[in-house]
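In the form predicted on its own, a lone chain appears below as structure tokens.
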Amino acid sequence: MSARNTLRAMPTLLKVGFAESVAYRAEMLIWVLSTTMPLVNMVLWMAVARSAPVGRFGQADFVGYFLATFAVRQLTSSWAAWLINWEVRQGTLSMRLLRPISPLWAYAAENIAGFPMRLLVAVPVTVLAVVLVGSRAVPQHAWQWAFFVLAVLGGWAISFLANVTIGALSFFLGSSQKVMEVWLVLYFVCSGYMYPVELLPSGLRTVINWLPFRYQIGLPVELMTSAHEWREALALLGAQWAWVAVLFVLSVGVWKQGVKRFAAFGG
């Protein structure tokens, strides 16, 4: 299908995506309610900052800080490797593949889709950050509203373009499951889900500047609470861009020799 008959049918996707995701409400919320650990972080955090600083960070400081990860996990996370490997195992992806539209962008609208019941989520909780911290916890200004929406694009696009890569994998191995666990505890010790990764050792954290994760949710949090002037903000973006392109080329290249082997597990 070309480029302008896949736009075309975007809309449809997008309607279909958003009935699903509000008929799976539940499931929703479930999922919402397993993704808490940044608040038992955030209570940690402030217990262990009572007495003094943590760097630069006070109690209300890990609060806003915590409360920004929550609110952008909500936003940023995809769930296409699951379901990659569910659909090639189960060989229902083959019903995918004789519709005149890339699989690719099925799995993508079927994320876009979802992300008004995920604003029901984060949008509160940023309204309690406010009420919590103060103005702070959010953008001051229109350019870091503007960085921190690009950011936030761009941790979301991360994370669906590592979970296709991820997931075409299971063309090769039968299942990426363990792949993608080991993605995940990657992403808990790198991304600044667990703890801010200004708070790291200056080796340590110039290695995590190399790597994907900090851009997944570290940077929209960070872009969230104005931790950067523009400059820094702006190369911070670029790096995180320049990472979802690499996983573009590279999703789109591991998929199609992927789905060449497909015959081999079809149902």
Given for the second form:
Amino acid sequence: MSARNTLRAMPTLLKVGFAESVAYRAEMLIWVLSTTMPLVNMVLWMAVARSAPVGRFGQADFVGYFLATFAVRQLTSSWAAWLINWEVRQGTLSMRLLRPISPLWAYAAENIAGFPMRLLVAVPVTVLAVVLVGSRAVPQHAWQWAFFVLAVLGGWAISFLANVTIGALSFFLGSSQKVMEVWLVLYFVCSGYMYPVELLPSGLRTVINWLPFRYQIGLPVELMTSAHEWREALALLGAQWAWVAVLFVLSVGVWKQGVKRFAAFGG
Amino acid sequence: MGTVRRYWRLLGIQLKASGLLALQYRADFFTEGVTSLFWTFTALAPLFVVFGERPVVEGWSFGESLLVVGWFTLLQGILEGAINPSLTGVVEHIRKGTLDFVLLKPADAQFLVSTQRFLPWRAFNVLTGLGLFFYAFTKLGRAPSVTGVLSSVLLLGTSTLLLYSLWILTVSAAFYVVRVDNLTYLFTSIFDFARWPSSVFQGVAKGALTIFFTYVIPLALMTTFPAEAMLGRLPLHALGGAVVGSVVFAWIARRVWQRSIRHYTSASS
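Switch over from the form predicted on its own to the form predicted together with the partner chain, please.
So here's everything in the complex, that chain up top.
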């Protein structure tokens, strides 16, 4: 599976992935509707902030924060772990392995190809945020936009690579669904998905800064709502992409070891 | 009278089958327990953050909100252990076109599909919920009154009925939009709103959300009402309203189900 093969196959993979995401648009809509948790939390925090602001957050800031969370979640989510689990159990993975291109590229392409459809959800939500909160719901300067785009890409990469790593554990465990569940719980609690991370006590915040979860949702959202000066933003982006690198190495390593085992018992 | 006895026996048989199946996977007992505690922790995390900021939110203190989370957890156990598994099976039946086998049997179809599968280990959530009640009342520094406990037990019945009816309505939708296997996720995410006392939603859209979650999708009746009953501050007319409301809701769900069944054309026809 040379790099040239992969590059040549990419446009086709993307096209197929896009066609699939259009075909299953009703399903996607259900998925989008089932990520309403930020809205629950938005309402909750608005109630908390009704009498007085919490930290630097007034009611409007919470609206901006959680609508951004909703939009970012659409753009950075990945479901490769479920797919890998399923394909390993059903044995259909062997079909993918026969192709002259790594299945990992195929999973990535399927994910990326869903992007246009996901933008269709994320953009209106962002527009709504601007209508409700004003222009501070989106980055103010060009560099902030650039940082935001980088953060979304990094957030997606962390989600995807973590999904691949956990999915590949199913080669060893039979099923890694439970591991994924544990990951998801930590993600909900630590990522800034349910509350802005800065509202946590500082000791806990330090721990969270060392974990990958905040960089999946929290950082893109913070950059979207211009919570950081550029120096701080740059440091956080550095930490995010360091996690991308770590997870990249880890996922490829686990995947390669796992496929060997799969070949061993698949024959 | 004969039919009631027959249905009791049927229920017994179905329960026994699921029970035997569950006993084959005893390790599940442990994993379900651990995951249930884990999910409870996620439910609690925002609570700690919120009440770290304010002692009282919309008239609810930390200990009182814990009761709502307790009810949420308990009902989640019932939902995932007793309601979800069978009714997800219906969606599967519709998709594969095997619902005919159920419809042909000489018993009520809604009864059959609703009792076809239980996951007893999921009931671990019920234990977690009870643990939360205990913790909440320790925090509050008092015990619930006898009438409070009795009315909350009554409300447990109405909540379960409501939850079940809501699920029946959701499943009925599957007859019309067959290619949707994620209805479960949609349902659980709506149920998420029930984690919080319904008065929390008062500030939004002039209370429209509170009205919506009391009368349209009666989530408030499921978790907030029982919690208030335990605290001994649920007015009697609200208790009566919950009982009447849930019966009416169940009746509507049954009618919708029957209509959907008639609408259903099997794979062969």
